[in-house]
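What follows is a single chain, given as structure tokens, in the form predicted on its own.
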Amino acid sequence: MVAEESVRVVRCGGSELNFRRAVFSADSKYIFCVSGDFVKVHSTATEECVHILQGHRNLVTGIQLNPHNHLQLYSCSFDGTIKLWDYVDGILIKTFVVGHKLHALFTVTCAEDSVFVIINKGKQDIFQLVSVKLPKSSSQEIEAKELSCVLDYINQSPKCIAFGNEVCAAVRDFYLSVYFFKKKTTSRFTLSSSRNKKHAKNNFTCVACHPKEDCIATGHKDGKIRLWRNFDDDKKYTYTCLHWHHDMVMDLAFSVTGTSLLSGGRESVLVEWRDATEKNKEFLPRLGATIEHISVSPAGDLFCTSHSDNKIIVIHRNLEASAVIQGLVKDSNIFTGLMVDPRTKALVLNGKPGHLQFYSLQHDKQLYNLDIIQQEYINDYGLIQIELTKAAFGCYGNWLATVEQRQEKETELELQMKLWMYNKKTQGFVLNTKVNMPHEDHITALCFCNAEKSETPTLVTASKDGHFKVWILTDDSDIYKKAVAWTCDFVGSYHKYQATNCCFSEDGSLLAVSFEEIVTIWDSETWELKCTFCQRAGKIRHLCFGRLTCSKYLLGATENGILCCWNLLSCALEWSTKLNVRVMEPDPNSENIAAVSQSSVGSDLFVFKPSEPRPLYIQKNISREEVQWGVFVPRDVPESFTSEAYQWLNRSQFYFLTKSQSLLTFSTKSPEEKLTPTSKQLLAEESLPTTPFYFILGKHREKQDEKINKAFESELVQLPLTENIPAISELLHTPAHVLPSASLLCSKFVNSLLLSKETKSDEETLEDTDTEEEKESDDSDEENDFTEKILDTNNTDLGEDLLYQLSKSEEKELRKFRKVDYSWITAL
């Protein structure tokens, strides 16, 4: 029974992994990345998330390794705290309360008890780089109020700050500021402003410091990289230019030895400049999206790039990609809405351009991408791209329908519909049918008939051209092979109105199509128009049938803020209410329907049954911004809420996506519990990476080992507990600096582990007495048998020499017969 707690809105993953630079552990086994309010620890070998460091109450804005302890990690957040973690065990060690909103974090080896953070002072656009002294204390939460300003009027992005040999470099607009720690002075260097057309894009975008030499590398908006030297003199400074990027340089990073410089930008190419020369360049192309950040491991054997499509690529020193950590891709527009793959229970929506992404909500990671448009994406702002606008699953995940379009002018519409069939052998979708221009205008909706009794797969599309079309699966076999394909079976319209929505009833017998303000009901067998509903309350925005016991109801939400419910048996309006519905989703496992309305304050949730006028659950202000999409995801294990207000969460969970593409849900569990992956509980040993095969075979082997251990338990000699051995307890509890040399302790320690023959436990003595008694009884039986044999032989006249002695096997058989109970013979 689940404890009745309050339901609250929690973030369910999908946070930005590319918000800040990723950080490697000292041994390159782990990579750390910020993810909303958390810090995620991933394995560089298996890509699995092994820990989630949770404790911040707001967005995490910076992470750095502790330079004085490579097993510890610092993190800062907008909540005004700096936290110190033991990332191996996922334990929070200390919390330093700074009190200011922290925008970035830096650590330097030479600063023993200090870290550097970016804070906002006074005005909104003015930021400072300050040094924060971290006081030493035994308490877990400490106030760190001792701040000292290092640089003023800087950029808030951590890419615009870099630390080198006793210097700190900061860039903003057209200025490069260098702070010298020893002199405690600042030098400023200026480039030509944008007023000059020749230098229109001289703006600084990022900065990096050479780890050993006095050299600073800066990236610029025009794609150039400048290497600054002799910057300790305001007049004698020099810089050289490297130019390959055609657009702005997004990030720079030197290798650990400083022999090469890494750069990245919108070309999705990682460039390695060997010895900082123009001629000696190496490239890693086709990384898939704009490079936002570049990081180098302390060991120097790995690089990593963070990309605009919310992924991190781990790269070997020889420029070969070895691992990809992919988060939820946040596209500029989610046209397809939120869908659930019936097979994998994954969330499906627009991904990178021209793709559908399948995202696991349980593990907070992308499963795979499905390339729908199947064309090379050209990153050009002026180019009108082909957009994936609609998608729908049908027939329990066996079919997928997608619609893509491109419109350069009003009269030049390119429209294409594709139908994909699931292939069990390849475990993926294969293109089956391609329909060019299925309608003359934009397609507004498409839906499959998912009824269990449906014999022929059926798809319906609605369009602004005033028609809806019914597509069915037909036999397309020829002399070469057997095949199936989709073809148009029926075209319907209603007074030349634009078709805006369509949906099937639960049993598939009825089809509802909305034509602007009018809802039409069609028979799915004969495609005859049965009835119409017209309330003149505005264009129908959402349309859905009730389910299970409420299947006789049809609901429609209009653009004028009216929610209507019609009774299909009486063909009359059952009820209506004023509600500005932006999202309306039916629960596939119950009669419940979730409606999200928009108000001036924020978004509100209403959960109701069409048959009851009173809502089951109401929650105000679930989000301050507009909720654009929502979906019910069936639970693998049903919950058991007894409260009537929370029973709608028992069978399914409701997820919704906001305008800023934050994925949220309702739960009684904390976000930490929601995001805890299985790999955290199933952490393998360091020598054995947690691959998918380990999770399959590892458990099986563990069970086999347990069986073998149980079988040998009886044969193994039980050693005494270490707690009872004074030598071991003395060795473990005595401080190391007080203990004598190991050579003196060795003989005493080994002797303490030996078992003495004289000392026996109580159980052993009892067992010994039992066995002795059994032996005595056996011996007495043998003596009795032996005397009987002697008497028998004496009675005969054969002599003493012919005495017969029984063998051991015969004695055992004889004992068995002596133990048999023959008392039943007396009853005869």
Contents of the next structure:
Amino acid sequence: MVAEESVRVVRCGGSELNFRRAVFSADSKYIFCVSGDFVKVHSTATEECVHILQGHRNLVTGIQLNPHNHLQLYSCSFDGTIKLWDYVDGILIKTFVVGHKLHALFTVTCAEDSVFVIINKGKQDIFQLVSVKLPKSSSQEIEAKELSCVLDYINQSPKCIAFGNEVCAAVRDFYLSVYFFKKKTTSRFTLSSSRNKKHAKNNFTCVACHPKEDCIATGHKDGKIRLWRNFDDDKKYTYTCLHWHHDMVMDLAFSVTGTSLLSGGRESVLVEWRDATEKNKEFLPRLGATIEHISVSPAGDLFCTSHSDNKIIVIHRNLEASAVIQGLVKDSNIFTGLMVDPRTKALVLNGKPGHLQFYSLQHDKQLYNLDIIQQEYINDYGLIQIELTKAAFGCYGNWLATVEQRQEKETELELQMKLWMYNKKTQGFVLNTKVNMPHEDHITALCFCNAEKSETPTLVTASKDGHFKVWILTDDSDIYKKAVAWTCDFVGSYHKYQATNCCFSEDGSLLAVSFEEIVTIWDSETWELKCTFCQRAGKIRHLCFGRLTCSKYLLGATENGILCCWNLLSCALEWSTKLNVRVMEPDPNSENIAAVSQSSVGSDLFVFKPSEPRPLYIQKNISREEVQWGVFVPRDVPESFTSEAYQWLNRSQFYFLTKSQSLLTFSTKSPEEKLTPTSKQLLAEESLPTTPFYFILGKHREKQDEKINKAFESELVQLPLTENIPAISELLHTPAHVLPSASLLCSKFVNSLLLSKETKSDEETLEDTDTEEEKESDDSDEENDFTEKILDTNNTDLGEDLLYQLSKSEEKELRKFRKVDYSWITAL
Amino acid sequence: MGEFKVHRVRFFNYVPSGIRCVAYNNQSNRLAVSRTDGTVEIYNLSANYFQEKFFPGHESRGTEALCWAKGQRLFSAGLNGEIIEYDLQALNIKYAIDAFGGPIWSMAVSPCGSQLLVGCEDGSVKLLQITPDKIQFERNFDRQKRSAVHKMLVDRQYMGVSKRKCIIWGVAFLSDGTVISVDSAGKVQFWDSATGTLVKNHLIANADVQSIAVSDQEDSFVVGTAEGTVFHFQLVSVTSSSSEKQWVRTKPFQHHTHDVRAVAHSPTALISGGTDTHLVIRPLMEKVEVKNYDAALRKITFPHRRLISCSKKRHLLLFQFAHHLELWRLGSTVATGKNGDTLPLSKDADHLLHLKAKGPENIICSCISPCGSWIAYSTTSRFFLYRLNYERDNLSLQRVSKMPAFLRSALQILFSEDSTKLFVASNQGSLHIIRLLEGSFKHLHTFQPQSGTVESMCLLAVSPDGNWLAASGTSAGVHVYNVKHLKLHCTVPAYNFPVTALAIAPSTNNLVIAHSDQQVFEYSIPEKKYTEWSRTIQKQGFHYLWLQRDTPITHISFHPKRPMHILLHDAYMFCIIDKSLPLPNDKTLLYNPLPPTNESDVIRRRTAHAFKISKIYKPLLFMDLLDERTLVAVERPLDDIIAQLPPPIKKKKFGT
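Please give the other form, namely the form predicted in complex with its partner chain, since only the form predicted on its own has been shown so far.
Starting with the chain above, the whole complex follows.
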């Protein structure tokens, strides 16, 4: 079992895939992208993550293929190291310790044993491009301290540096610097930067070098692309302008042969300029979000674009998108909070504008996007968009309720509530009911009754207009079709106070609605007010019932920093404490409740049971930032921490989202152990495209094959055997120079592979009987079948040697013996 | 500086005609520009792009091709089927020869400059030999049934038009065998002449590409499109190490709104002109050695000569158009106001007279006498003099007939201040003085040109007392004649740059001369030497911003009561030079705004310098003093000119 180390806060995926340009492998089979402290290796054909290269202790800031060995990958990080990986096996080969914080990495074919990195020297924004000599040594960790400056005062973004034929181009503000490796000189070309309207947006944003010709392409803030030529002459340099983008050019890339130039920007359109002429261009529109990076595969058959919504699109040479690698979308405000889809166990939150994203925590990828608002998103500054503000799952994931709103002026509120039903056939949510203006004012809370016994799904919405409404599912059939729809069942209010929170008890018998400072308890059967609690300690911010054994408690956190616990049986305050609660989340699988409090230093986590006055676990300073949302995600396989402090982590895991939108969780494992088991298993098959789908299906097939082959001659029995035959392994492992001549070995070798005829028939019968015996038990434990089988055959293999020495009479006897029905044994 | 009441005249409805051809002569650094009305203008690029000479147009002589040959001989060919050679000294047409092939569409000169090739309407191409004083027909190439590419191969520099769906508007043949063609589909194509195959294709416009010009080094060329864009193509090496070179389109220039009908490529600049009447000279920064005013973009719209004359006494303005004259009386006002106020008119300006010129020729020059009772104008072949009679509001016009035979054509006409004498500069270089009487005239004297020179005088100035006459040609110095004694008084030493404006000051009889490099000289005629002020300013030098002005000074006048003031203007500013004030040096502000009134007198005096410049009126075509307190300024806003042109090709503009 896992050694119980201290609980640490770890980043759990959802990192920016679009932080740096993605890199293709030489054969375009794999695509590499940075992801937080890791480098991810994805298959370009299946989008699946094949390996995660982990080892850096800080953000990975650059990846490049080793120009001298295309099966190796260099990566650099803020932790000051350059690491060399074997990406096929996912093995770290070497670590070069540079010492400085490395901001970007470049490799050049002509540079024999050095790479180029961007480092920060001295002041805050003074960056240098330096070449680092990588010393040749067999040891794992090597110091690389031999730095020589190439260009000074450059932009820290790697998009602003490009390497061409014996030149290095760097752009910053209004000038382009070109360093000539041969002459060891730098030329600088400056554009007009005057404040007038025409030139004010002349800033350089990115640069790319033509792979064959002396041509540098630069992107500019006003959307222009300039192609510089003749730049080895300070006077006779010239440039051509290409203008299509109306906003900043975000990235540029030349195709491998240099015949076309790719550009992208906020328009979310990939533009291919053929022959670098203005009139000859092709577009790939509607890519969804701002193009941040463009890269080109060395083989020339694929492009890829990284987008601001944390997605990488692999694009064919003929401008057809072929694969999408989607991470956690982070570029919008999270209004819905964190939720867990009960079906997929995926984390659900706001995604793209107007969408709800389903994000798999296990695989660190987006499962799918649900378009809630279903309107074209117009990307323009100053437009007031429809916002998806609330969402809730109900009835074990069968229903999804969403609320969207748009408020242009104080008095004009557009509000819409949508209810989505899960369709088993299409495996997705289908819009069932749309309610226009469900309330007169903002909806503050939304909750389903998740009790097992409730026969009709029930939804409660609380609003600032002073009402809470109960919505139930009713029959909406007519002569054309059978249908169900949601309708309002009850409207409740309390002294015209604003309803701020609502919450069902675990069994669904009680509904708690908070009206500013007052908590009201309603009977969910009759919708009558049972009792009220009022503590006069400020407006209630969070409200939740205890679970399981603690279901008699109701917890409320107020704005004034008081956490109250009421006993529903005695209708009295059980306890209260001073705690400025930002997030309060009950664990669905236990009585535990997690509360995150905010102080001036940072956020602290408290895990407690409502019945106990003492918290189970306290971790101070889990994050320096404000924690915005948190959620308990049930574990697939429960852990078994024995220590009392960690028991709350046994059945669920707590995830939280900070203000800067980093998704964090608690882990006791050391980073080395965190390698997901699936990625290790995937190493098994190299020849076939490795996808989990294949893995599952392939395993399944093998099982089926086995069953079939058991009756007939079993190929499967022999094939894995070849590895185990000692003669072969001996032959393969003996050095060639000590082996006897091949003619001598041949007959012996072939013999060792052969099975004599009679033993074979023996074996067949043996097999027959075996399978007959085992058939019944087989069905029960399929899981272990495969391994057992191998063991079985090994046994027969050994038996074979024994049998060989038996006489024919003895054999016959044995055969008879075998034919005896031993099925009675199983009955025992 | 003083306050003036200004007549701001905007009813001069002048529209320059569109540019048809542009030809650059490397030897003399001059540019010949032909316009759609047949006018040919010569610009001296060394002399600050001054329009030195012009040949008036002719209704039936549309110029289609223009080229320099044999050094500095200028030929043009047009739709009347004639090839014309111009006399650049005498400023007239040397001869016209019919090519006998119908209208001529194109003309080219052989690289050595000794042969002329014309493409005619009937499809024939005619080769002409240029002899020292004429051209001679040599041979005729008939229409061939081979492809255009091969035709070009035979003819070397044939600029042809083929009548197909896609019209080739121009071709260029490079010495390495590459043929570049521009066509109506917006393409620039590179052909290999040896194989006749297409090498490269640049689609640059959605409309026609109408013109092409290659530099002498054949490392860059320029094309003009019907969208008003001019594209520059350069031959750049593919990599620094290899010798392989490729043509790339580098910079687009959008200085025109309409079709660019003609382009030229000088060693340091791209020159383009088109239907929107602008001549644009765009210097190539990489070819310019020092960043002086030569490195600035030039846009020449208006002729550098006077089209307007003014009768001070009667407040009349005479506007000269290509084929007619207009006489206007200025409006008047009784209102008064503060500085900067616009005064309401009590009487609107009157269009008194519309005088249509006789014959197909353009008017060369015109003048109205200061008293307003005489109008004179001249075409290439005839001279007209009219007498105006004012009877209250009625105006009667009477032509003075029987002009003497020697008064056939004039380059410049001037009346004396008292309107009793008429001075005519004829195109033979002679100056005629004519005495005007009521309804008749009398020839007084003719100053013959200096022996050996045939240069025509094109600028005249007479002293207000009528004693002195100054005349200047295009290059030689200014001659000053004594009108009383009818003899040459003196000659102002010649200066490197042509004279753009001349005037003689009242009372002192100082001759003020402005040159195209913005230098202003003051020469005392009685003392036959430069004045002290002129010497001082030459010693100290003009302010650098003054020297960087790019339009020539076209008019100089004087204030009758303030002898220290010289009034002059160019197209974008009006300046009063106060000789009593200190001269500005390079550190002082040249274009000083009017000093605020609350500032103390000391500071104002310290910052004050001799040049008082006003840029309120632009483009300014004419400015003169009517009386002590009244100025007349004639403006011609560019928007008004564009409004009168045909609409340009509509282009979708992003965001509209």
